[in-house]
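Below sits a lone chain in structure tokens, taken as the form predicted alone.
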Amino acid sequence: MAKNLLSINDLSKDEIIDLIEFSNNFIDDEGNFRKEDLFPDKTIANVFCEPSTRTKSSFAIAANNLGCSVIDFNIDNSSIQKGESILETVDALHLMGVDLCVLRHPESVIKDLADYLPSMTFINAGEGSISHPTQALIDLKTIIDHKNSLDGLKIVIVGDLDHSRVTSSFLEGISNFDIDSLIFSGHPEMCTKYQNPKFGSYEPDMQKALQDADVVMTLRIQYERFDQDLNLDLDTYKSSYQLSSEKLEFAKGDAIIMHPGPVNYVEITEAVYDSENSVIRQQVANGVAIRMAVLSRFLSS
């Protein structure tokens, strides 16, 4: 196994199929997550310098369950608001102690910082809109859980896919398996990189995407992108593209629902994320399994 988790493509698909099932272990009977002191003398640093809920909590809940002393670096509080680079800030952290780095940052450094400090160990947590490799792993497992196996399965995904670091590391895990079909579909606006995909094919017409399908990923859409940069009415959007129960009906009656949060009601309507078929809620508890996983093997590697 890499040094680093960077990228989902930085694991082999028995890489991938190994850490889901190690994941398993950090689950009891109950559903609870076990407590293991596998690593008290590790010292991990949580670095977000956007902001962050889910990603950011579950990765410090994953690091306390193994015993970790966990860093909770605020930016706001931080020399980088005297224009320190982040690089400085991370080089100082390791001289500090720190041996993992979980890493979340609107550019393109990650790979800069592993380069640079070869020693520490580096865990992307988002990147800009290219790459979240632990989300990738959640949204494998949570399927797996649910459909036993990701082979033969007709996978859609709605939403912003332009700005969107899920879809991309999606995409690079879902292309180790061999599964029915992937179909991308959103407004033409903000599905530009995916009409002609290597991988998959677009379908504009959401009902159409959505025939058959066995697992819908609806991606956040942010209210701001409809002011500034599209020339959209929401509620003509949601009228094509927000996934509603009448829309559902065209899915596989056992389809699952997925988001990777934070939900916002444009992508999905309330009805439909409080329904049988939602398993939002389910992935949200699967990113401190995963996350304890990936922790526990990039510490041991």
Ligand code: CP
The other form holds:
Amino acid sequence: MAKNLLSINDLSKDEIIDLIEFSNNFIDDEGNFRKEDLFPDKTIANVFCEPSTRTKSSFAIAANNLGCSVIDFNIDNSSIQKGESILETVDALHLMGVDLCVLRHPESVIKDLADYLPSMTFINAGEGSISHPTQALIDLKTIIDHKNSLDGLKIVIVGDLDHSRVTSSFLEGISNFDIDSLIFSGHPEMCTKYQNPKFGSYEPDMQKALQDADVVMTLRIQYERFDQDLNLDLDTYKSSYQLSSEKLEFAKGDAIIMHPGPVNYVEITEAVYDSENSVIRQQVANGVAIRMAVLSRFLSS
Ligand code: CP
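Alternate state requested, the form predicted in complex with the ligand (shown: the form predicted alone):
Full complex below, order starting with the chain above.
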């Protein structure tokens, strides 16, 4: 296994399957997370330079469940506010005994940090619009939980794909499996990259895209990553690209509905979020199990 998890491409297919299967060991028959004091001598730092609820909290819970000490690094109260660079910051944490850094950053800095600090382990918890490997592991696990296998599935991804690190890491992960088809849908100006057939098929008509889908992944508009005002008419957007109960009728009856969160209810209605097809809340819970597996494997390697 690689020393760092910077991208899903750092993992072989066997390692992806191992992490997903290993994560199941951390959930008991009642659905609770097991607490195992496996790494009492390890310290991890949660360094989040962008907002997060699920990823940051689930890494902290996972690390606590494994018996690690956790540094909840708060960028707003740190010496980054006094001009210290991210490299100096992480180096200082390393000098104080941090073994593993979980990093979310708006820019692609994690590879340079990993090269500069080879005796520290890095886990990518979100790199700008580029990648979010542990989210991809969560998404793959959630699909397998419900469909038993990834093979032969029709998967549809809808929303602001161009800014989505969730999409790019998911595509890296899914490329290891023999799915039936991958369809992208969404506003053409939010899917410019995915109109290239090398990634899959782009279908701007969401109802056509959803036809007989097994898995529908919905994504919010990432307003924070647009350079200029969108001038978007939300009602028009919703009528074309919001996953509603009416549009869901085009997918298979047992299709699962996914969303990495946070949900804005522009990209999906509350009724679909709360429907029997929705596995969105299970994705959140799977985050703890997957991150326990990831921390265990990378702290041991
Ligand atoms: N899915 C995800 O990364 O959520 P957070 O931004 O809340 O961590």
